[in-house]
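Consider the single chain below, provided in structure tokens and representing the form predicted on its own.
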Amino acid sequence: MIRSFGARALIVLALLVVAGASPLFAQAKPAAAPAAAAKAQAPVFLTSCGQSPGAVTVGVFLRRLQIDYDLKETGTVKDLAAKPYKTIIIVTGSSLKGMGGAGVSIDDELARAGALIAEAKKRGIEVIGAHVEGMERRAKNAAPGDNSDEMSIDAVCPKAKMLIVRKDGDEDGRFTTLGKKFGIPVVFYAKSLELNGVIKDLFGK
């Protein structure tokens, strides 16, 4: 019985091999995985709230992925009329040196960001908040009494559609808490170079 079963199994196996070679039984090659569905669209208006260099970093990856964008570090509501922008990315984190060079204060930056967000929503432009410089661009390492970094986060993040955050900037759960409180998805990434993949997925490139 055992030998008989083994012989029949070999016959069945041989038939399957032959059938597999036949065009009638040939399996189609699996289709290539579709590109990730875009969650944001170009053109992009890119700016900062606090004049930190983080916006320039985001711009590097947008350019690398050939995504149409304009970086306006002191961009205003009037600038939103220059092109039919679909997305505005506001990078949070303040730089006293940057604000000094631009001749603005943190209060000016908060007012500017607030006006941009209000106008963007009026125009149907999606607002994305980003924090891409980790804890070194947080009040944890700021001068005593300087909470301008946190002020820029509070001005932008609760009003955004989604947040992009370098993971080490969330050591204290700041962005996780904001996401849960305001029902905003937060996309974390570990290393700066991984921002490329985040943006690529975001725009379906």
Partner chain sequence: MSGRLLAQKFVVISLGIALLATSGASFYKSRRLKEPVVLGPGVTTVRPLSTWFAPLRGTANDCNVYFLDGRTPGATMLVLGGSHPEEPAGRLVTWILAENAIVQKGRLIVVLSTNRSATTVTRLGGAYPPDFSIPTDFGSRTFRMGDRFTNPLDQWPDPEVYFHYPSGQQLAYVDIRNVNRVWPGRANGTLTEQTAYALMEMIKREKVDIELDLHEAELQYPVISTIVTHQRGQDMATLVSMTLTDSEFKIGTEFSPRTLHGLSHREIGDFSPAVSLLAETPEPFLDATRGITSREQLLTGRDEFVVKAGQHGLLFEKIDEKGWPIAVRVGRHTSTLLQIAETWGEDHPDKLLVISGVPRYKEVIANGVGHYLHDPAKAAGRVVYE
Contents of the next structure:
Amino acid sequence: MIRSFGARALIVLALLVVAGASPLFAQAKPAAAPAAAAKAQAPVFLTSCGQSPGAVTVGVFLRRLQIDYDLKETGTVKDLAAKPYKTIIIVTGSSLKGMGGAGVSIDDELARAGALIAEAKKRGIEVIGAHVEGMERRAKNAAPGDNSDEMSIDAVCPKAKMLIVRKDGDEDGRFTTLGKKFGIPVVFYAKSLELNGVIKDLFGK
Amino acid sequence: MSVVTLLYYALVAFISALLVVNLLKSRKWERDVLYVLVLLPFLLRLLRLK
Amino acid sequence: MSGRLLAQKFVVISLGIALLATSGASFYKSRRLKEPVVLGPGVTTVRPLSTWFAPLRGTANDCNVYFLDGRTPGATMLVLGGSHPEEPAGRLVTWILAENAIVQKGRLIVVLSTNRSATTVTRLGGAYPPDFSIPTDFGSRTFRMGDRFTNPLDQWPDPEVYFHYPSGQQLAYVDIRNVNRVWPGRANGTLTEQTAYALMEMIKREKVDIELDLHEAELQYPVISTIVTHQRGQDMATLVSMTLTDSEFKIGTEFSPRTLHGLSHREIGDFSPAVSLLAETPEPFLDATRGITSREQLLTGRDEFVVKAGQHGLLFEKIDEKGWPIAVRVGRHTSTLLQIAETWGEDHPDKLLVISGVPRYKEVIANGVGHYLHDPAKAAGRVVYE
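Having gone through the form predicted on its own, I am curious about the other one (the form predicted in complex with its partner chain); can you provide its structure?
Then the entire complex follows, led off by the chain already shown.
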């Protein structure tokens, strides 16, 4: 026990000094978390390879996030050259009804996608591939003998800089394997509405 | 009711009449049954039931 | 004529008359079966369709149009049930709306018998039951079973080839009696075309913002479990489909082909400012591979033959021994309708449509369709007939 008054006073004074100085030792409050580093930039050229409704799905979120984009479902190299696009998103998955309505065949779509990718690379436009409709838009669930979904995936995904895929469309590991084989990062998401978050992160919103 | 519709009802009535005449003339019961079965939908249409 | 021949004629003709009498009586009764509607607290007025096109007055297709005006103005949504009365889920949804919905903001316009004539006949050669009953909390309610097409007693004959007005597109001859192939209709056309014309007039004059046509489809048909949308409704339909798929049940989106004419999702959007949508839900009763075409099959959606077809990869929707019960089909439509209203509001905060009193998918399954139908015997003064 400390008997002397002087010693006690010293201890109290020391405690007061420590208490008063403690803010100086406190960790600095973290600054507001910076927006995730953007990996893609607008304006965006959004198109489909196969004329499935997937491109519209992506467009819904681009619009809601106020990211400058143009949806050109049958867009050509000429359309790509019309504006200084920074990113092209090609949504894979085919629809016989969509192609019929657009008056195109799967061969037309594959050729168009190939030309767009080549032109994008020439112009330094980032190519992003996407498959957003799950197993409904894979050959397994198409009419017997219809392999156009897989053809559109093969035409686009191996040549993309990154892939955005709804997880249930990778039930057979198709996109995981593709990503590993070609060294392409694949961003998976579980529920359709989560695509909003994926696009938000991608564009640093 | 349009003129075409009335003409069609007249046609149905005519065919029905032919079927009834043939029903009365026939001698074989199998033919009788056939005529009745064929006549039924015509009569249903003529009577505006179906 | 010999005595034996006379006896033969007498027996056969008597049997024929008996068949004629029994079948005729059944057709007569089912064509005139009364379907009561107990007006819910949200219904503000009921008007005949001929209000917007007088030549339809007194015809089989001069159906009732139910208005549910909200307390404050907002968006107007038209819900069509009974475009194809052989698809009962759509009609039952509109019954639920008329008997239960309350609109806080905006306005709901509901049609229970878009092709009323088609509710008075069943598919020729289809062996459909003439009616079906929904068990309710107070007993049951019976509804006419219908066909896809206007009753030939109301519109006959069909042309060899049907040329759609105004596109000139050639469609199957029988589709001249299919209200979902004659949009936008024609004032001087057939009864079915005049019906669509009257509805278009109503859509334009009542300034409808969103139109939803409720249907069911056979599992062999690729356009199933989906919302078909006009291009002006693409974003909304896509969001509705994603929201429902993530939270309630799987439903897709299809885009209305621009070159296929006569359908509500194409022509209503092209010929009016309204956003036109069509929702499909599975109905095994319609499948060509079905077994016995019974009331039970209609309401439970259970069919071993359709399941077999699924095992052979012939279907575009799944089916198992649980089938596709009517409550599931009706619930899908009510949730779709409510989600459309909500999603519309997110993009149009100045023109909302707020509806209450309508059950969502899980509630319809839990409580049954009949829970939302009310007893006409206890609703004197608030009963009309379809």
